[in-house]
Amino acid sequence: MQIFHRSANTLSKLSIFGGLLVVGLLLLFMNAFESSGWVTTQNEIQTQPIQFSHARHVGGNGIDCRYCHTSVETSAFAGIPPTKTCMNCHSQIFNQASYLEPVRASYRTNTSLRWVRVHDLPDFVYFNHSIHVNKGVGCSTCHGRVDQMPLVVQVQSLQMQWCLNCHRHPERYVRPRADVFRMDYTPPTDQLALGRKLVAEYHIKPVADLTSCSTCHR
């Protein structure tokens, strides 16, 4: 005696394939969500105590990155400029502008401005600015064209996959050290040949070391 109708076989197959399809779609959705700006905060404008314009200071006035980020070549942290650095110019220029009063107040009271970090890696990730700079990784490679940003935003995802893309193929990204701080640098047509030469010249570690877990997670 047949308990189930023959159509039950078809329905069971459809339910199995349907379940697999739903799981697959959920995985795709989760992957897309994890890479979206909702999670990575890409292109998200942060409210700062002073709406400092890199487009004006870097792009317009030609101020070098190292004038403000003084430790970028020698330490893990690029450095946040003290208020005195701002006042080097603004004690003379726009020294009565109302929107710069928080800067003047910070200088008078010797109280640091509370800047909001735009590029904020998780605590379990180790990143050293000086290593990257001295190995020929340009500022704009990670931070984008900050000389064109009225307000700095995070242009890269900063997720592990993005880091690994560079660590697996450093020859695609390294540039001559003399051009590290150039915002308008464009890779040459022979970038791969130049990159391989610079990888050897700058003694960049093998890919196996660059992609080892302990390199970034210590």
Contents of the next structure:
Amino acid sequence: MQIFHRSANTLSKLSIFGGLLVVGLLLLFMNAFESSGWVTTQNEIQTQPIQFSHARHVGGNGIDCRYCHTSVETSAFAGIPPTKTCMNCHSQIFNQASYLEPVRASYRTNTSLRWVRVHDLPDFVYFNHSIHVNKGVGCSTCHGRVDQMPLVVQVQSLQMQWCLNCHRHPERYVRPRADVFRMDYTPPTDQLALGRKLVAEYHIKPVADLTSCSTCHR
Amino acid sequence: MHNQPKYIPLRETHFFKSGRSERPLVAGTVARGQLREDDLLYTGKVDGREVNEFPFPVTEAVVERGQQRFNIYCSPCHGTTGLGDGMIVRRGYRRPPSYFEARLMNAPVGHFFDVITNGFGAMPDYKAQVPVRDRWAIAAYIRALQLSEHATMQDVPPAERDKLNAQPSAPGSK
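In place of the form predicted alone, output the structure of the form predicted in complex with its partner chain.
What follows is the entire complex, opening with the chain shown before.
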């Protein structure tokens, strides 16, 4: 007696491949979802208490990154300027603009402006700005052309695989220390030759150390 | 996991009324290694008078550091040459005096350190943005700018003259 019809053979074969296909598609989908801007907040515009424009301050007025981010060369945190730094100029420039009232109110009442963090790494990553800028990693390599951004967005995914791109091949990204804070820096055509030279000159650690878990996670 | 219950810089706290997890120093306390006994180094004054000496030797590295820091923190108003024509002044900030005025040419170097530390006239203080040694380096660089304003080829050491001649003129300069 035949329990299954002959066509069941085809169906069973199809279901094996179909099952694999579904699992494969699911993995692909999960991967795409995890690296999508919806999860990584890449290219997402955050609403800030004041629409501070880096394009105006850096691109337009030529103010160096370090004027405000004073601790970027010496500590893990680049530093968000206190309201006093804004008032250095805005005590006189646009000092009546209603647009800047939150800044003046913050200064008068000694309360902090509540900026929304744009580049937010997980707390289990011990990222340190100073080691990067002192070893020739330029601001724009990770943060993009901030001098052209009316509102700062995160241009890179900040995912671990993105970090590892550079930790595995630092010679592809490092630049001379003198150019670290230059926004318009473009790598030379012989970047690899320059990179290898700088990796040696700046004593950048071997890849085995750069990719060791405890370099970034403790 | 992503946000752990710990304080990273500038993370908000609900424990203190101000919401700041960074705490100010308790009044009357001095952090270890931060006692400011050396008047010359920390105030640019000795017995209340501005000094005309540096608290540490001024080497080429110090002047270069001063140039770099000057271009970051001072040039927005004072301009890269010290004339007082920086970009923020062109945007409407009160114009600072040129470093080449007789009053500033004759001012003791401690005066520049004091102005960076405490501000002067329309200029705000920079003590929070520029560490003490960098302020002295900037003061040294201001002295170098003042020297260069009326310098002639005779002031350049013979070994360096060719270097000057070889360099193409920077944009905007003659």
